[in-house]
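Heads up, the chain below is alone and in the form predicted on its own; it's given as structure tokens.
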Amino acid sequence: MPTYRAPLDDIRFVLHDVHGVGKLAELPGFEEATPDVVDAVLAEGAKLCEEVLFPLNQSGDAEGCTYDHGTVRTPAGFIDAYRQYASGGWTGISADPAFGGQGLPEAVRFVFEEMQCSANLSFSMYPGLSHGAYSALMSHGSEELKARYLPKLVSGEWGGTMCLTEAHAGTDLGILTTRAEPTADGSYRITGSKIFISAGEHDLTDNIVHLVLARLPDAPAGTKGISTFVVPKFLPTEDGRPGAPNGVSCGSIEHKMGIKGSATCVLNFDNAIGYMVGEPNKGMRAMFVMMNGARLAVGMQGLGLSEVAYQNALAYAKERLQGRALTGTKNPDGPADPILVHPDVRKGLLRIKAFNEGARALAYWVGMLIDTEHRHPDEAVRQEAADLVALMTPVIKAFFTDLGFECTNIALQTLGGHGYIREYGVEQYVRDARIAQIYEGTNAVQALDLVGRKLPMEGGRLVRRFFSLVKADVDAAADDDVLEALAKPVGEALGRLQKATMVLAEKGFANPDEAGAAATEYLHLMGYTAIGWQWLKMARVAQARRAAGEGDAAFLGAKLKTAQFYMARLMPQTAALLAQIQAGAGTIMAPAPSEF
């Protein structure tokens, strides 16, 4: 049976020692979010994830959701777990207190998101979608819509979804056909069908608030003609209760490779009553708030699954006896040595560990930037934070999920045949991780967003900000022998990233295929560099604390050794990625369709 323990020691190290989470309490509205409060909240969140959500993960996967004539039932135990989750205030952990939320920083929600994804990804999808609906309405909803829906979403009494995709459209939202007909009372009648709707129908909440993309009768073609609408499953009464059924029905649920405890629905809208969010034909603005938040959340899914897979693979490697160490017996009292003595096993586990801890540092940094973007009194500081969040969003979504899937596979391989069977649980993490590379915009789409939109944005201002931050830390390490050795690979990776940026600027403008051919490699190059930069930050803190005789010497020593592994074993991939980018699109585009 698999196990999970929230990595609170590492979480605290990143939040407090590396990123100084205490400075968030200096932002307006976060005065009570002191380090002690943050630690207490996360300790309770860890307990919920370990003791309530994780025990339902394997059984939820085995049972899955069931569909019966439009009704969807979640796996056994999910209803009770959701009630505990909602009653504890976790549905509104970072929501505005004006609507019943806890008002904690987004950075705290990022940490809790990771723990949820490790404990039970399928379960986490339900409140995760509700938070996305909350964010979109908070940013673009009218005061009337906010008053009607936000308190219920924040309390967890009602769930939420985002309804974008249609069977013929996929990622190309510009060709969606769902219609919205205006009525005399100011509402709209929504007709159409949406597919792949996570949490589209379930038995956890009294009502479900669907945010739906649709077209007005006179809407222009493409994404410039899309509007967003709130379409509740049940029409709210004047006193805020679920009233008459709306014209929304679940046509079926998907039978999937993974996340089987999460209901993935076909939703049919038949003359359903909806209310516009934001302005006509500008619905993508509201939906992008939800989508960008969801992309960061999906990145945390990759990290969360990699973490729990690592914990179980490491435990197995310490206990499983097989063969003898190449340098001589290490377990003379046993018939064989633990497989952790073998270099290839150690290499795989260190690869996961180095990714997990580096990705955690990068993600929490971005979480704190989101709080800075929304709360800092200085407009220039807010803008810098917003630039960096925008740049890092596709990287976190795509790089974390590409590497997260790779790491869950390494974990499975560590267990050998036992990894492939259900009893040990790791095969589920592989199956669950695979979808994260696909939904909320495939990773190829994220790479195109990074190269085609984020790099040229504001004349390259976003990426220049990132370059300057990395270079400053590389330069600052020059006077320390240990840190200089770690900073050198980061500086070299930064140089390759800058060179790749110039290559794309020169070739991609003249021939878009050049940008398309290099996009994924460029995103990975930025991902490896960004995590390497975070490892340099962590190493600097670990080195300073160890020199001062502070903290757990073994913990800090392991940090430095893992940083050295990352620089020696993962950062060299940046050289290969640059070579692939420089190779251009020629060999990719040359074969005719008949030659495939």
Second form
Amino acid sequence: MPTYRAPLDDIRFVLHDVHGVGKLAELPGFEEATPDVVDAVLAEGAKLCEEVLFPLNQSGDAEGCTYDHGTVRTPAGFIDAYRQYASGGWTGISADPAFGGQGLPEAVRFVFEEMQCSANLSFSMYPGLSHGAYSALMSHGSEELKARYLPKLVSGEWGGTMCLTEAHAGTDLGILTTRAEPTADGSYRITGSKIFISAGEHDLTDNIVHLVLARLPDAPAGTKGISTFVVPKFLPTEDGRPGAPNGVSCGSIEHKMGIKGSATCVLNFDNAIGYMVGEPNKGMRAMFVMMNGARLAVGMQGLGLSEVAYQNALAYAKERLQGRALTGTKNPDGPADPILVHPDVRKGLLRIKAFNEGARALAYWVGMLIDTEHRHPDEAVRQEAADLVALMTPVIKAFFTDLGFECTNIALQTLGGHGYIREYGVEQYVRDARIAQIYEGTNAVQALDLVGRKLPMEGGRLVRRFFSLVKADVDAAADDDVLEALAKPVGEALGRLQKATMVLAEKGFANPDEAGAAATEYLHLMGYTAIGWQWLKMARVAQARRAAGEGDAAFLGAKLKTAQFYMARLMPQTAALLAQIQAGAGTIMAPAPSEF
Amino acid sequence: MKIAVCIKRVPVMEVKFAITADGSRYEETGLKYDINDFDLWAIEAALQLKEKAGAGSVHVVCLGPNAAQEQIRKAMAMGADSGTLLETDARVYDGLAVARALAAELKDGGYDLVLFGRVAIDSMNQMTGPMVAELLGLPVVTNVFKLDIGGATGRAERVLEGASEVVEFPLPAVLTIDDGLNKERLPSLKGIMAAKKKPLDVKPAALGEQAVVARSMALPPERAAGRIVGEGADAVPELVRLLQTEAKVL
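Taking the form predicted on its own as the starting point, write out the structure of the form predicted together with the partner chain.
Okay, now the whole complex, with that chain kicking things off.
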């Protein structure tokens, strides 16, 4: 049976020692979020994940969701767990206290998100989608819609969804055809069919609030003719209870490779009553609020699964006795040595560890930037934070999930045959991780977003901000031998990233296929550089704390060794990625379709 | 119903302990702390009594260092209404000194019930609850695993060796709670946020003179590796011999 312990020591190190999460309490509205409260919340959130959500992960995968005449049943135990989760206030962890939320920073929700994804990704989808619907309504909904729906979403009594995809319109939302007809009372009648709707129908909540993309009768073609509507499963009564059924029905659920406890639904809207969110034909704005949040959340899925996979692979590698170390027996009292003696096993585990801890540091940094973007009194500081969040969103989504999948796969390999069978639980992490590379905009789409939208934005201001932050830390490392050795590869990676940016600016502008051909490699190059930069930051803190005799010496020593491993074994990827980018689109575009 | 629960801040036992170089005490660096397990069950019992009664209050009292406020806040996050820290930096080994300090704090509180965990998992003395009862002149029921309060009378089931015993007692009373009564609830997020605003009183612990001090501490000796004496029925005589002569358990 697999196990999971939330990595609270590492979480605290990143939040407090590396990023100084205490400064969030200085932002207006976050006065309650002092470090002791943040620690208490995360400690108890960890227990909820370990003791309530994790025990339902394997059983939820084995049982899956079941569909019967339009209703969907979640796996055994999900209802009770959800009740405990919602009544405890976790559905509203970062939501506005005006609507019943707990008002904690997004950064805290980010950490909780990671732990939930480790513990039970399928379960986390339900409150995750509700949070997305909350965010879209909060930023673009009318006061009336907010008053009617937000308290229910925050309390978790009602769930939320985002209904974008149609059978013929996935990545290309511009061609979707769901219709919205205006009516005399100002509401709309929605008709159309949506697919791949996570949490579209289930038995966890009394009502479900669908946010639906649809076209008005006179809408222009493409994404500039899409509006967003709230379509509840049951129409709320005046006193806020679920009333008459609306014209929404679940046609079926998908049978999937992973996240089997998450209901993925076909939803049919048949003259359903809907209410517009935001302005006509500008529905993508509201939906993008939801999508940007969801993309970051999906990135955390990659990290969360990689973490739980690591913990189980490591435990196995320490216990599994097989063969002898190449350099001679290390466990003379046993019939064989633990497989952790082998360089290849160690290398695999260290790859995962170096990714997890570095990605955690990068993610929490971005989480804190989101709070800064929303709350900081200084406009210039808010703008800088917004720029960096916009730049990092596709990187976190795609790089974390690409590496997350790779890492769960390495973890599986560590267990050999036992990784491939169900009992040890690791094969589930591989299957669950696979979807994260696809949904919420495929990773290729994320790369195009980075290269085609984020790089040219504001004359390249976003990426220049990032470059200067990395460079400042590289330069500052010259005062310490250990740090200087770590800073050198970070500086080299930054140089490669800047070079690749130049290549894209020159060639991509003239020929968009050049940008398209380089996009994924460019995103990975930025991912490796950004995580390497975070390792340099962590190493600086670890060095300083060791010198001051503070903290757990073994933990800090391991930090430095892992930083050194990252620089030696992962950072060289950046050279290969630059070479691939420089090779250009020629060999990719040359073959005719018949030559494939 | 007015209930007080006395809780102790104890090191989390999964962490590796070390003894200081002079052998006088365990090393504190690297340790993590939580509420004593049995005290968690006592808190849970108190909360359930309050919920069942639909009225009343649960007050938490802890004797320990300033950092023990963390444990009081946790109890509040679970649902306790208020707390008092009797602060001391001393490591107290004299149960009677602790009991005197607690009794002084509790005596004028007008509590219907004072709950303790049966035993603290660090010192394992299981004496503080009964001593407090004696000092307060209240009846005490120890090792309670089932509890029912009706009006001014309580009914408790106690754990005995291989049996159980049902006792009735008048209120006010002191009870020590055993496991099996409840699994404690997890503090909710709402509870944690609310806990910050609940009243927590900090005052010095009136410990008085301590008759018991710890002279030295030592870790248990390392266990030797297991030994396989043979397989199947043939191995039984040798196993029995070793159990008699070496392990001396037969």
